[in-house]
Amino acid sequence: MQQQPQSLPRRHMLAGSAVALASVGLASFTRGAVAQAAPKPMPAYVSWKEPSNFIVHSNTTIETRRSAFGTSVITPSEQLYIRNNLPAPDSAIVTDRDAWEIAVEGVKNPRKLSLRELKTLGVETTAMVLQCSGNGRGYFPSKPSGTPWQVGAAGCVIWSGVPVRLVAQALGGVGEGMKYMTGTGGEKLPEGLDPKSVIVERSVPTSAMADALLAWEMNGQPIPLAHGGPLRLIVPGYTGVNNIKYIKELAFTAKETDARIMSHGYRLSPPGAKGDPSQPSVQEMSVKSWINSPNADQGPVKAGTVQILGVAFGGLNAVAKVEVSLDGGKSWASGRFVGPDLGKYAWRQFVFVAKMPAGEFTLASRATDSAGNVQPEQRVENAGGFNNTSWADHAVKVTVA
C-alpha cells in the first residue's frame, strides 16, 4: 500500500531538546566538512573498494559513508566499512582457500578440520547485520579513545557457511561444561610481546552456536581477505568484534579466554575507568535505527514531497516496526518497512513519506523490536564509546528550501 505522505503542523518546524540539537548540530558540521573534502586513498589491501563511500580513519578503520547506504537491503562488499583490529594476514592464506585448516577443541573428538572438509559436513544461509560494537562512536561528548564512527560502521551481509552445531555434531558433541564458544583469529602477531596481549580472540555464550556459522562466503562471493576470509566465524546478533576473522581455531571452553581483548578489552566500564572482567562485555546488540537520506552530506532539500530513508534492526530480535519524527522527537509516526524480509538478524530499510515546507528540521528514527524492546534516546555512557543505540545522537538536521 503506499504511504500517503504526512502533513506538517508548523510547530514540527521547531527543533527537537537542546541535547539532540547540540548533538546533531555537532555531527551535521562534522559531516559536511569531511564531504567537502576529496576522499583519502584507499590502502592497497581494500584498493578494490570506491574511495568516495568511505571515511579512511586509519589503514584499518575504514568507515562507510551515510551518503552511500543504498535502498537495497544488502550492503554490497564493495560499500561495506573496514575495522580490523591487528593488519590482515598475507593474501597467500586465500590463494587456495580450501587448504586452510581450522582447529576444533573442546568436542568428543577434537582435531583439525579443512575448509574443503567443512564444506561436506552442512552449508546455510545468513542474512545479518554486521556492526562494530563502537559505531556511534563519534556522538559521545566525552570523546572516548577509538575510531570516532559515526553510522558507517555497520552493514547488512549474507553468509554463506557450515553451521557450528553441524560442525560439533560431527566431531562428537559438545564436551560437558562447556560454557562458552571461543574463536581465535588467524593474524600474524607483532613479535616481542605476550600473544594473550595482542591476539583476537573472543568467547560468546555456547547458546550462541545455535545460528553460528563458519562461514566461507559473503554476498555470493568467496569472503575477501579484507573481510576475513577465507574463512569468519559468524556470530548473528553479536557486535563485529566476536565475528572472528580467518578463523584459526574454535574452542568450546568452560571459562571466558584470558585474552586481553576478551579480559579488559571490548567491557562497558563507567566514564573514566578501565576495563576489566567484572564489568559487562561488550556482545550482544539490540534495537537499532538511523536515517540515511535526507542528510547534511546533500545540502538543502526541495521543499515538497520528501522521501525519509533509512535502515532499522533489532540485534539478537527482529525489528517489529519504526517511526520517523520531524521534529527533533517531540511527536512520531509510523515508517513503512520496505523491500524483502530476510530475517530477524538482517535490517529493515524504512521509508517515511513527508511534505516539508522551507525550514530547518530535525529528523530522527526510533525502533522497535518483538520483544518489545524501544531504541532510547540517550546513550548510556561507557569509557570506551560503545553500544550507541541513542535515536537523539543518530538524528540528523537537514534545511528544507
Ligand SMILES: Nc1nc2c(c(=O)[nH]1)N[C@H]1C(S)=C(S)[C@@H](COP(=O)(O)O)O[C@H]1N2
Given for the second form:
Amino acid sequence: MQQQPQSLPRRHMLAGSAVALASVGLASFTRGAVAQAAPKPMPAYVSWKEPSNFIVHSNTTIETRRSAFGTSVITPSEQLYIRNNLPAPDSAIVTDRDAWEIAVEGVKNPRKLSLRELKTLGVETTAMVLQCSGNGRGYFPSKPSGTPWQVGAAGCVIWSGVPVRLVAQALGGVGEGMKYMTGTGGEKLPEGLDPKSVIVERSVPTSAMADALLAWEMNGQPIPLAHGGPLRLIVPGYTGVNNIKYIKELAFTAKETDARIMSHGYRLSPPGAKGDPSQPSVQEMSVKSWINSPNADQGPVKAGTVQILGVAFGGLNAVAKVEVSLDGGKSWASGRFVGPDLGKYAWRQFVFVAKMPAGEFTLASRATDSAGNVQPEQRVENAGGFNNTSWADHAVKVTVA
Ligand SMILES: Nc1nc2c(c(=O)[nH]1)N[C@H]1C(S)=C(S)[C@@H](COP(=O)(O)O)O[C@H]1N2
Ligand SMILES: [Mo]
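How about the form predicted together with the ligand, since we already have the form predicted on its own?
Let us now look at the entire complex, which starts with that chain.
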C-alpha cells in the first residue's frame, strides 16, 4: 500500500460532529447553518480523501465542493477532484515507482526510460490549474450528457518532474515534421473492445512541450495512484484530459492520434450534433473565475462586512485582474489577489470586502487575462457542455440576514 496523506476537513465544519453523524448513518449533517445530505462515501481507491469535501457523481467522477476550496492557492491532494475514463491501474504500479517505464517515440533515438533514469535528466516545478474540459457543464440549461460538474472539477496543483524538452534532447531531439506530442495512459484496457475506442491517448501541439513536464511529484509528495502516479504528463494551460496519468508512452507524431477520445471526444460540436474530427478540439483553457465563499452550503450570510473569496486564472495566459459584482453584473469593482503568484498557469485567490445589508444578492466575479481577454457573460453553447467560462453561470445567490 502506498502512503497517503491523512486529512481532516479543512473549513466551515463542525468537523467532529459532522463526521460522527455521517458515520452513524444519519440522513443529514450540519455544515454551518444548513442541513445537507450525508456525504456519499469515497470509492476504495480514494478512501484517503475526506468525503465531506466532495460531490461523488460516480466512482470515477468526483468533484470538490465550492465550500471545500481553501484560501491558500494550492488545492491539497485530499481535496482535489477525480476524473477517470477507465478504472485506475492496480496499485502494484506504485510499489516500485522508480522502475516504471515510459517509451519515448518520434525522437532521433527512441527508447524506453525508467523513472529512475528520468530523474537524472533534469527537474522543474510548475504550479498549474488542472481543470476538466467539462467543468461548469452542470450550468448548461441544455443538460448535455456527461458529468454535470459545477466548479469543482478543478484545482491548483504543484507538479515536479523533468521538462519534456530535456527528455527529447537527451534522445537526440524531436524528429522532423512531428507536429504533435501524444501521450498514452497506462490503464489495462477492457477486453473485447477496439482499443482505439477506449484508450486514453491525447495529442497536443508540439509547441506545448515548452512547458510540459513528466512529473513524479504532486504537492510535495509522490503522485498518488489516483492522480496518475508513478508518472504523469503535465501540459500547463491545456484542459485536464491532456494531462495523461500513469503515462506509458510519449510519442512525437506527425498527426493527432486517431484514438476516439481525441477524434470524437472533447470536440466543440454544435448543439444536437455528435463530435467528429472536423470540429475544433477542446484544448487550451481560457480566462475564468468564480466565487467560493459565500456559497450555497453556508446558509444565510450575516449582514455587515463580508469577505467574498474566489479563484481566478487565465488558462494559457496569466490572469491580470478580477472584478466582483454584488448586483448580478450591473456594476463591478476590483477584487484583490491574495497570496503568492505561482506563475502564469496557477490560479490566484482573490478577496473582495463588501459591506452588505440584509437582502438577496447575486454575487459574480469576472477575470481578465494578461492579453486583455475578459471572462464572458455567456457560455458558448455546444453539445458536449465544454469550456463553460460564463461569469453569469458561475454567479452565486446569497441571502444576507
Ligand atoms: N491515463 C489517464 N489520464 C487521464 C484520465 C484518464 O482517465 N486516464 N482522465 C483525464 C481527465 S478527463 C481529467 S479531467 C484529468 C483528471 O485528473 P485527476 O483525476 O487527477 O483530477 O485527468 C486526465 N488524464
Ligand atoms: Mo476531463
